[in-house]
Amino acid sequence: MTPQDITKLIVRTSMKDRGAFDLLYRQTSSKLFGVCLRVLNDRAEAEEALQEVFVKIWTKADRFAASDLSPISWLVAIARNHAIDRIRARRQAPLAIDEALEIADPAPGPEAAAVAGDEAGRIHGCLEELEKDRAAAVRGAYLKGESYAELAERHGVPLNTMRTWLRRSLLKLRECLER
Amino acid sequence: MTLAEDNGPERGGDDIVAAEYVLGVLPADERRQASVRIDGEPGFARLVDEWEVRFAPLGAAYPEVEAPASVKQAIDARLFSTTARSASGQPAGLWSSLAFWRGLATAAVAALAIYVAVPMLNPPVDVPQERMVASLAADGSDVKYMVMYDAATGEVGLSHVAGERGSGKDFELWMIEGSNPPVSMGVIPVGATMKMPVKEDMRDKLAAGAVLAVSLEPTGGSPTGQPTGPVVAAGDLREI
């Protein structure tokens, strides 16, 4: 499927089809599950986010017309954005150390280099410009979802510590990619 | 301490706040806060927007992992069921719940066809007496029509149930044939019963079965021959 034909199942979605909805359910929802899994890191809770990721891109698929993203980015936004909002949401439960140090290094795959094309790219690289352990905050906040108390915590840094280390990582990301 | 004077005064820390929702490293309580301003500040949404977007490519690090096809079945009794319950578990209110709007269709269809049929008690005999009927509802709007398609006539006859369209906005009228992008059947008059004319080259189409959606236009309907604005009522039409 190319992303225009994403994008048409997600226009027709907006006019209430069934069948396109079914569609873009078949042609997507391995990846949004992905996702789910990777935020909630729990199998029944990921299953229940992706039922409510669905019901939301079912009522809410004419806003697409508003956003930038590519497709298939604006659909893997609302399931991060959905399984991020359910983990904030959950008691703080403490990291288990072990836990912790599995998940320590979530760097990107070669598949996602290769599909970054020159302008998708430059995130990567101006991540590289970033020390090494704010890269590696950044990524593990936005592929996982951590919250600035979690990062913390892993980190061994006061919690404003570490909203500034990040917020000042955010403002060189941002001056990297306006170049 | 707010974002605004932590961030200094270089660029305004709403761009920060974007961004770190983005990201998601916000906790509860100032997440929500930026959620909500993301579905009332427009210059806000723009600001999360640009961060999505730089964001995303890191989203290609997420693997395929396929769901069971309970979680489908979940979504369609959810969404499609005829008993269908909000997602907290009560009762739907009256406006979504199903049974009211079939006896509501059923009662403006009898109003409808009284309205269409009148003015032609003596239709010629090799006219298809064809009639269809569609519920126009969406999640998210009050606005519904009830439509009657009559094949006889080639009009559509369209009952205004509830919902305003707003100062220097219109309804405009879609038909959605198979996977084919929506075709304008024209803006809708203002009113409480209205019939609109459909072109030849739609009847067919219209009489197979199509969806019918209604979007919110500027005055005098879609500059780009496709919907521009929200969809806020749709609905199958199907024979009675």
Given for the second form:
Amino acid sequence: MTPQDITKLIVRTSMKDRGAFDLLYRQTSSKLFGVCLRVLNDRAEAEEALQEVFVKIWTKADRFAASDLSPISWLVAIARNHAIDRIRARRQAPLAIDEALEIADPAPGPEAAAVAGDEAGRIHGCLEELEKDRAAAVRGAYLKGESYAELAERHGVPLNTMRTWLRRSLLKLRECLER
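Counterpart to the form predicted in complex with the partner chain, namely the form predicted on its own:
This part shows the chain on its own.
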């Protein structure tokens, strides 16, 4: 079927010609179904969307402007836009502001923040008790995320020595924190 034939069917459909609409459906439904299926990725939903697309075509065929443009492009645009609208409709509607009051804040409360601040102070105090290079290695490994190899290179020691420094330093930190 040529684009001119499809244009004629759309024009006749705008005049509520059921025969033209039936023929338009038979000639274009497979292509429009493919568009819906590609966007929705669900066969059952694509079938439902296709039915809704043809209801739109029936009710809005009078908006089609016959021109040199391809009529199938107009039909595909309707199908694509409708499928995208269905995806958007799947998303949950935003909650009302009053419902947001019931959502708990994941941040620590004032008491937990005070305890964490106290613990951080204790940890920094214990780090001060370590030798300077050992404390720098612990800070680099556990606060800055540096690798053992990077720390060993920066401090000019073998890799296994750096591992020993860190293990012994952590043991000293635990002893200090348990006091």
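Rigid core (definition): largest C-alpha set, two forms, superposition within 1.5 Å. Numbering follows the first chain given and starts at 1. Remember, predicted model here, so these are calculated numbers, not experimental data.
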(request) Establish whether a shift of 2 Å or more occurs at the C-alpha of S147 between the two forms, with the two forms superposed on the rigid core. (result) yes
